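Coming up is one lone chain in structure tokens, specifically the form predicted on its own.
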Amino acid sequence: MSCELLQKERTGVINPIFTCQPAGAQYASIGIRECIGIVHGGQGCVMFVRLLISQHLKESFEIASSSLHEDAAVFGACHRVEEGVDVLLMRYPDVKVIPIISTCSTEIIGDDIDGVVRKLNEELLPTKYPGREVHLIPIHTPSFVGSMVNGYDVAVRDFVKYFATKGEPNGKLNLITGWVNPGDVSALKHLLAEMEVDATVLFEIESFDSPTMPDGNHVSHGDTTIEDLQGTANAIGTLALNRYEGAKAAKYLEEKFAVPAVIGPTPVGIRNTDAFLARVKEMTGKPIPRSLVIERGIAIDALTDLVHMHLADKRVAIYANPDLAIALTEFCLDLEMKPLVVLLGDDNPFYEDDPRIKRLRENVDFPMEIITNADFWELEDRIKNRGLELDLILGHSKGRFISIDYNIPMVRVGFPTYDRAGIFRHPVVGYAGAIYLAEQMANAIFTDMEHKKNKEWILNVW
């Protein structure tokens, strides 16, 4: 009995677990203050994946497309991002960065997005916007190949690579959170704040839980501003939170600029949030102070009310982004709780490479299985025609089907996650994120009992 890292063996895919590459650019472009994306493509790899952060988020937000048709395929279609450019500067005079998504469709027919950002430079910009800040940056994220995951990667160190710009120290950290929840950020740069640690956030969508104002509806953008992004050149070091969500960016730092880079822990659960708290410790010599070693303790606690006689022994299917999903299954094990699959819903060949997997494979001593490119398919075939049992499923809304059918209480946690109200505010990260999800799925398997008129408790009493 072990950990496998297994492939789905079909070459087909049946309910994706993640969506395209450019979908995981505009999550990142939002993020910036004064940006507005145009991807170049149909209208459906805007509006489709608007409306999935929208419901997301529950927030509205400015994302613009090139709308390509079927002329595009034969003739090219460069002159629409040139359109699409001078319309948004005439319409939105406060808009400074303008990255052009590529998508499948132009990537296929071979539009050059680069040349037409340097005609674009040479001849619109100079003759009909004279002394205005705009900054055109092309990001490739060709949908055929990779995920969401890989396009939020791509934007965000295409972001710094055309940003960052050598100067003096400016006693900062980096820190790139990749893919989370504006109640993620909000609890990380809680616990920077504790330890008095100035950092730049990449990419601050705190803003995107947005007020209702008496003047009117407010539209939501991120904070990040483009000297943020220059003075990322000039940090003390580079904390990515992520392995595949910031981490190119981090390295591209270090390598051109030499700011020191980590790579992770993602602080889901205790034992992933000291080890954060530590690498922050290491790369500004600031103390962890008191409160948060109080905050540490409240969260062990409400962790012990709940693990030995509740959730030890609990069978869990968990899919989301990799990084979460692996650590949501580190802090599964942490609370003795038993992860039998794990789903990694895209094509990267370096999950084998992952030192957090080859540990699971070292350690874990009963059948787990991480299958990557993998699909929904994979999980409700082991539970229909395999005879997998669960007592939870973790995981965003998209696979709720497999928890409707086959009677298995879920937990919701990830993108997109919209059957569920207010799952954005709250951190699943740091020592507040891990009372969360354990309280979630705690009273996810209460709510379950008294459904299925279990009228007495089934505990743990060994």
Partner chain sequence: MPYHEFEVSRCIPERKKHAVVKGPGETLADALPAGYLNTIPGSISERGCAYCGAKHVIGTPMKDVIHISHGPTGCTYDTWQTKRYISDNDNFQLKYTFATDMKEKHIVFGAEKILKQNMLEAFKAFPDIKRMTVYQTCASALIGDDIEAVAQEVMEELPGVDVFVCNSPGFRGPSQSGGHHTICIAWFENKVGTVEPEITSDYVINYVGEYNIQGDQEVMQDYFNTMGIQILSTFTGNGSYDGLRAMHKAHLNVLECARSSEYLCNELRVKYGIPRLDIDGFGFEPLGNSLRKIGLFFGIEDRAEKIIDEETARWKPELDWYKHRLQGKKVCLWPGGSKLWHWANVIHEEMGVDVVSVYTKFGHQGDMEKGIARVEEGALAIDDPNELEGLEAMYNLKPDIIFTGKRPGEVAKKIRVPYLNAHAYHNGPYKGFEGWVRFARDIYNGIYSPIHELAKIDISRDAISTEGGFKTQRMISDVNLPDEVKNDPSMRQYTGAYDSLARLRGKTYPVFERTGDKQVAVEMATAE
Given for the second form:
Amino acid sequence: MSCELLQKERTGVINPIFTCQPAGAQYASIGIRECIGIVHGGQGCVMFVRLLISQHLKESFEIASSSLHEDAAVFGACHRVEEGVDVLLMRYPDVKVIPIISTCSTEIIGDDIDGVVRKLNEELLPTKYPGREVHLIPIHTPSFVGSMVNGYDVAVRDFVKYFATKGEPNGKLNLITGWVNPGDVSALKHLLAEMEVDATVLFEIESFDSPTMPDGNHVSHGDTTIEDLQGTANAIGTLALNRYEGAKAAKYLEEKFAVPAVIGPTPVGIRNTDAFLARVKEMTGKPIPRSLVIERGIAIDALTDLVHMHLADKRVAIYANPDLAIALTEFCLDLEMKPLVVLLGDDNPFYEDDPRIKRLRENVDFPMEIITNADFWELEDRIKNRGLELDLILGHSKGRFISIDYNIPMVRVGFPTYDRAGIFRHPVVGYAGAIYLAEQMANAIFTDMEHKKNKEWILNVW
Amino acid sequence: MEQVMNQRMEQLLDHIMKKCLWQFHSRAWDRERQNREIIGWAGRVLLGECDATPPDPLDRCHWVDGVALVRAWRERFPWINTLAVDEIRALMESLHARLDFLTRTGSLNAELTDPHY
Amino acid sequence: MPYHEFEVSRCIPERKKHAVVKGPGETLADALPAGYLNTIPGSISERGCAYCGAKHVIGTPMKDVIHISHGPTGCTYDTWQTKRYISDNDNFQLKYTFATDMKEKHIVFGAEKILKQNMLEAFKAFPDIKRMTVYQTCASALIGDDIEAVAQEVMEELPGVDVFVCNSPGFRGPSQSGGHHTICIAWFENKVGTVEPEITSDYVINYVGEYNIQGDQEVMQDYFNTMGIQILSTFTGNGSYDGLRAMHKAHLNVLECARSSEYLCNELRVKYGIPRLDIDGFGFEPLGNSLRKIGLFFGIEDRAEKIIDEETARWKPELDWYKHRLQGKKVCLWPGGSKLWHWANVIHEEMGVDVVSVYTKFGHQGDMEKGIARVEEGALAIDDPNELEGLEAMYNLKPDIIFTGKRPGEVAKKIRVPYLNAHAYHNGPYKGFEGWVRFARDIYNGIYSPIHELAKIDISRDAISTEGGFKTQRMISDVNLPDEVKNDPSMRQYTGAYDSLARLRGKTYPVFERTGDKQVAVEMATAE
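Show the same protein again, this time as the form predicted together with its partner chain rather than the form predicted on its own.
Starting with the chain above, the whole complex follows.
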């Protein structure tokens, strides 16, 4: 009766939880202003990722393709990157940053994108675009390594590595959020503002929740600037909230520029938000203000209404990007719930040594399974064939049919959440996120009680 | 007279272009056959020269499109019911030639001559 | 000048041959956009890849099949749950997708072993399913795995199992269309003729190029069943694997999306002498004529007429209601391939809208010929459009609505142009008589949404009305309508159900006695 760390035993994947590395790099790239990435691979590697992102955020973002065709398989396709960069620069006069994101095909072919970048920097840029600020950044994200999670991690590091430049200390905190939603960035910035901390946020994606304007000419884009990225070398420290999405960049800044790196916590739930504020306080010397004590109090108050009467002992399955999945698990435990299955959708070897997972294994006193390299079948098979009973599923939209077919209420969280309206707008981090998540979970359970006529009358008085 | 005939041919052609798909099969040899057969059947139907369903399935499929054309033309272009046999023949001939030009011999579609489907 | 040069594409002159304005008196022999050419890198084209064309568009709608992609998981994940091809098999094909999860070591040492293991695992997880398709991806193509050989091994080890292999890696061809081609030819060469079907009617068709988007296939199937026609197979929406192996026994191939699957009909005609009849399932007149032609082919035209009469009487008053309100509205018809010609003329004739532009993401020149032939003068035709060209076209043409994909729809939203999903539909099905009214209803709801009026108001600058807290669509759409139209009792708004398929599923059909050439309806099976 305890927490086990297991690995999927099957070779293959039945219904994948994550997509591949280039998708993560693309999601990172759209967080930068005046940046359009070129994905070096087949057109599907871009078209579908753009669709995925637009399904999630209900916005369109510009990402280009080198449009690999048949001849590339034989002769290589570096020339298509060269042409792609030129076409992009000609037609998008504001573009300054072009990451060249590799894929499985171009890594197998062995296209030397670093060499292409050197060549472009020596030939095309000085001759055709003299005086124009252009940054070409090779990012290696072969699809057969890791997952979209690594892809995001690698891309953040590569952007930071490319731009970070030693200068005068800027007194700012680098906050690397990891793969989050616009609502999360707003919530994090709010917490920092309350503490009067000046931070460089990687990435400024609040703007992904963008307006339709009366003049009708808005294009959605991220708001992290080149100056922001350059300045990361001069910060007082880096706080990377996610171990697997952004920590590489934090460590790079520590090793190269002696900017102290703090990894975690992912501030989901009261306890992790407390720890987040403690870290910020530690790093900046700024006190935690009374306003946050009140905000926290409101969250405690809201949660108290729910926990022991409604949420206690509810059996949950959780899947999401790994840091989010683990933090959600921790939060559920604080809410007296029982996460029985936690699915981590890739084969990252570091999960074994993740201190949070270690702590779960040491302290959880009911049968919890944390499954790595997991697919959705790991969950469905347990429900369908092995008697797993659940009261709730926490995860993204790709798992929706498990909820639908087995009649289990589900709260959408993470990426992507295209089958519910506006999820990206709401934070899951901070005290606001704790309230939002707990109330979403409670309401999902309440609705389910009513549909199933399962003690629905209990809500007559509450 | 020639101008009238030409206008009439253009009306029939416009109807084919807007309402039909058979003239745009993907290869030149198919278009040649489709145009020849279907306009051929349409002409024979207009002239009352065929009263039985063709037994061969490929013929019948062309005949079906020919019959459909004639029905639509008779409804949309009542003048067609007033034409003499020679006029119908001449009209069909010029229609066939024009259609062949637009969809085949004068077509800018570079795939028409691909030897494979 | 028939060829159209976009301001934003002046710097890439080869784009000029990809766009044409249909000028007065000009014909297809004067100008035709180039098509199916390699995409210009960095242009931000909307095209997908040949893998998705094969696996996602054509393979996956098959409803009783385990669909495995041999490669890293991304290809599988990305093409999963992004389309609305449903089935009457509990949507198995939408719910389950399989990937071999190729990793770095497999790239180096080969991945045939894990492919085999994967196939065995998948059959074990779903013991009731005995059919499988395996799709090559860029990665497995480049390392040269022999998927055919593995498939053979598995078929030998698991009696009763049949596996189809499709070698269509993402880089094969300029767009998804390359994949359509590859899978059609592969299916024809490897699977057609390997099952002998039970023939239950004297009238037997394959319904080809129909993907059951939101139930289109089921609507058409209802008509065919009502006519006593046996649908041997549908390629591939709501289609079954074994049905599609028996395509050679049909009397007629009824072809809908020629873009994706005319190859198959052409090959079936050459090898088996099965005629190809191109039809339009969209629009009252084209659909009616299509049913008539099929009826005429089989000598059962009366059965088609009966359907047409009943359906027209039921739905025409509703179509007309919308037609009066959509008159002269400007539409950009910007789908992927075939809908540009399926819809171009009939939405003009039957809904009164003006098609000011057509485009195709992956169509060939043949699609442009059909599309340009069917639009009115002045329309702008664009092949393989890119992001900036689409924006420029919208700024210049000022459409009232565009029909395109989900993501380009988000681009349009930002410049306050409403969009309808041309690939997956908003609230389809759009085929069939009722479906066509649903389409008109969706267009109407799109154009006359009060939100679009509100979107144009700048509260910092414009006069703000303080009169009235709402507007209905009709307060906007009926402003300039004459009273006799407004109050015409013979027309009405759509009255069908949210799920128009519900009444079709489980329906029973008349049984026609088979007496050779002459068929007699002997009884109506008891309705449910």
